[in-house]
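Next comes just one chain, in structure tokens: the form predicted alone.
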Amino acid sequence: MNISELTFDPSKCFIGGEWVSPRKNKTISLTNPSNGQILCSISRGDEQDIDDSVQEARKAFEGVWGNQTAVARGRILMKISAQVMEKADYLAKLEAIDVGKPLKQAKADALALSRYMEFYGGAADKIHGETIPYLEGYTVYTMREAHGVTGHIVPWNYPMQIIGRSVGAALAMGNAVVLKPAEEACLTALAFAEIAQSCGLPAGALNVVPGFGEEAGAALSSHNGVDHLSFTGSVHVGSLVQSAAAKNVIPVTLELGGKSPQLVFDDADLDRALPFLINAGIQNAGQTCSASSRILIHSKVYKEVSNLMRQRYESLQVGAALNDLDVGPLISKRQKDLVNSFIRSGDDLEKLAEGQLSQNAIQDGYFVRPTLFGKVPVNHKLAQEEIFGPVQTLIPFKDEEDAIEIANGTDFGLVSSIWTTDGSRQMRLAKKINTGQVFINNYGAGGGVELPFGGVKKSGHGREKGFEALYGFSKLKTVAAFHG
């Protein structure tokens, strides 16, 4: 694709409904991870820019878009949705060579994006209050009501699903919305705020300011325009956010990281689990908040699975994200270094197997053999940290209590998986537990867009996807009306 394609300046934030340059005209490279090439320039927008986008945010909630009635507002969010359904391909490739995820996840991820708008477009007039029984002589009543304007920053490693789970909660409640894009990967971000424009979505009710984290980021988190923040990313930014957003007392959203179990008992279904088991670890190059890099194992089946697991690993392809292959790139030399560093970490572990650099993957590009240990000491660093790439490490378990110990053993609860027939012991292993999500002989469901998705512990609070994430995005009023 050809950057030269683009039918908005990437160059430009999008404010007011306008693409207006940042104020001090200063500008990012974006790398394509693929070839380490730059891609273009896009706009390094500030704590003024974000103070011009929150002004507008509030002219639109006050305004225009704060008067739309639910079922105009859904009806805005549907034709966005059929708009990103028609150039789902040019989204796609967009975010291929953006964040060098293979291009059928690219696409897969611009479907996503539409079916939460069509979800949230379908659900704003759907959100209702009710009516409580109390004293003779009152009437009382709950509606639930938009928070204003609410501050959204959105990570590199999924900017379409992301945004679609979060902005269009938030638009389907009637608020207006500042939207902060990673600066590593914004291009589909921008594309959507010219997509929503073309669909009626009045000025100011979304806005898109590309930037640092610790300048623009910092900006929306600290700023006292914005009623509510939510934020995807790393545990350590987000305690940031959550701390300056304490000083306003607002309410913020954290979906941070994982280190995601599957539990595989000695009698699951291994021809249905192996592609589960690994392509959970490997999507998007492992660069998943929830991704499953820790594989527990029942010893009776240790060596059956690892075997299946090994073989499959070393059929792996890696190369550019246009090529398609299994794997793609990680998004920056960053990354890549930091995942390499993991590896190297278990340099005196069983590394079970490496995928394979593909002919023409680029010596430039950003790339990592996807990698697979096994028996890894529960406290080593592998079965314990988030790596953000693509490696998988496998643990042996004797028994149901020894397998919900290693499971809950980190400080992280995101998402897991069990995969056994035995019906009493998927209802046990889901109570005990302690994660977001629990899946049961299967990972990610799909990807679930009615399923509320968040965490415990260091994984975050706060739900979104599903109905939850309306709820999150908006308050709840309490009238109590006395009429004698």
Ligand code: NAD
Given for the second form:
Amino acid sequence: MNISELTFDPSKCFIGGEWVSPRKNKTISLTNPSNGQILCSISRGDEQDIDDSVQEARKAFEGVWGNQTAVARGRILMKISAQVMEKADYLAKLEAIDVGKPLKQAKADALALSRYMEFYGGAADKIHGETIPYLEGYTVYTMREAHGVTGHIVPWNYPMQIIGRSVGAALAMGNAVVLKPAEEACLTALAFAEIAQSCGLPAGALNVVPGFGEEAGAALSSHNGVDHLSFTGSVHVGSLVQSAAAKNVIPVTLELGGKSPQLVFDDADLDRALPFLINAGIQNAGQTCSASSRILIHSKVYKEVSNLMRQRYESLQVGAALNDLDVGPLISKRQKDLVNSFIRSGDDLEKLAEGQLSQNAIQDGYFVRPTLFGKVPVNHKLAQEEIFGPVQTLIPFKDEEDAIEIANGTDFGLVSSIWTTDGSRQMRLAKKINTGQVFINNYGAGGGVELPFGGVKKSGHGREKGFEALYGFSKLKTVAAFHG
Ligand code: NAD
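Next up, the form predicted in complex with this ligand in place of the form predicted alone?
Below: every chain and molecule of the assembly, starting with the one above.
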């Protein structure tokens, strides 16, 4: 794909319905992770551009956008959904060259963005309050209202999906949005703004300011004109954003990292499990918050499962995003170096298998061979820390109790999965495993636009996706009327 095919200028911000240069006219170079070459310049927005955006969002919230009916908001989101669907191939190519994800995976993300807009468009007029029986002479009811201006800080790994689940839900409830995409990948965020405007989203309802986290991101998290923050990213930055939100006493949703386990029992259907065990670890080159980086295996089937995984790993092909192989490059040289240092930390462990670099995986791309480690001690950093690369660790367990202890034995609690055909065990473990989502005999449930998602412990708090996000992106008002 040629960057000159873009119908918007990536070096501009989208503020108040206009494409504008950042006030200081500074830019950042965006790199194609598949070849290390510069793709284009994007804007380096800062405090002033964020302030402009918050003011435009406020105007929209108090004006045209905030006064739309719920059904009118929903219809605009539905139109956006249809446009995203129509442009899915274009958006997928943009995401592929920007993030480095294989084309098929990027296409799935574009379709997920369309589905989020459809889901939240349809939900916009279906969320309501309730009446509460109370003292004699009173009628009491609750109303769900928009927060006002919502700030959204998103990472580079799944721009379209994260925009879909957070911006979609926020707009459905009538909030006006300021979006700060990641400096490493923001083209689809800008393309989304262009599509939204063409579908009739009023000026100021969505503002997009690309820029560095410490500049634009920090300015958005501390701006006193923002009423709610949604942050997806690392634990370290999440705690900075939460501190900034605390100073303004505003709610914040944190979607952070994970060290998500899959538990394979000796009665598991291994034919069904195998693709999930591996794909959940290597999808998007392992740069997924819910990546399953720990595979816990009952000792009776450890040898069989590790052999099956080893064989599949050896056939994995790594290459440029547009070649659409199993695994693409990592986002940056920094990420590649970080993941390689994790792999080196396992030099004394059993390295079971590595994937293959395809011939066109050129040296300047940020490629790392998927790596599978066997019998990893539970306290090893490979079994405890988020790697954010295509690396999985196999850990044997003795029995159910042992499996639960290992599964819950990290700082994180985002997602888990249980592979067993024993129904009672499924129910017991679903209760005992401390993660925001538990899957039984699957992993990820096909994306799960409808399913509330979020973490416990250092994986964050608050829920996005599904109807639950609509509660997060709104506030509840109680009205108590005395009429005698
Ligand atoms: P990151 O925290 O470095 O960056 C995320 C976003 O925060 C970017 O837009 C960045 O510009 C911004 N940012 C950076 N410093 C900031 C600051 N001081 N103030 C405000 N904003 C700032 O994370 P990353 O390395 O880009 O992404 C990887 C992390 O994100 C991983 O830990 C991963 O697990 C997590 N993640 C979580 C989810 C989820 O839904 N739970 C989804 C995707 C990624």
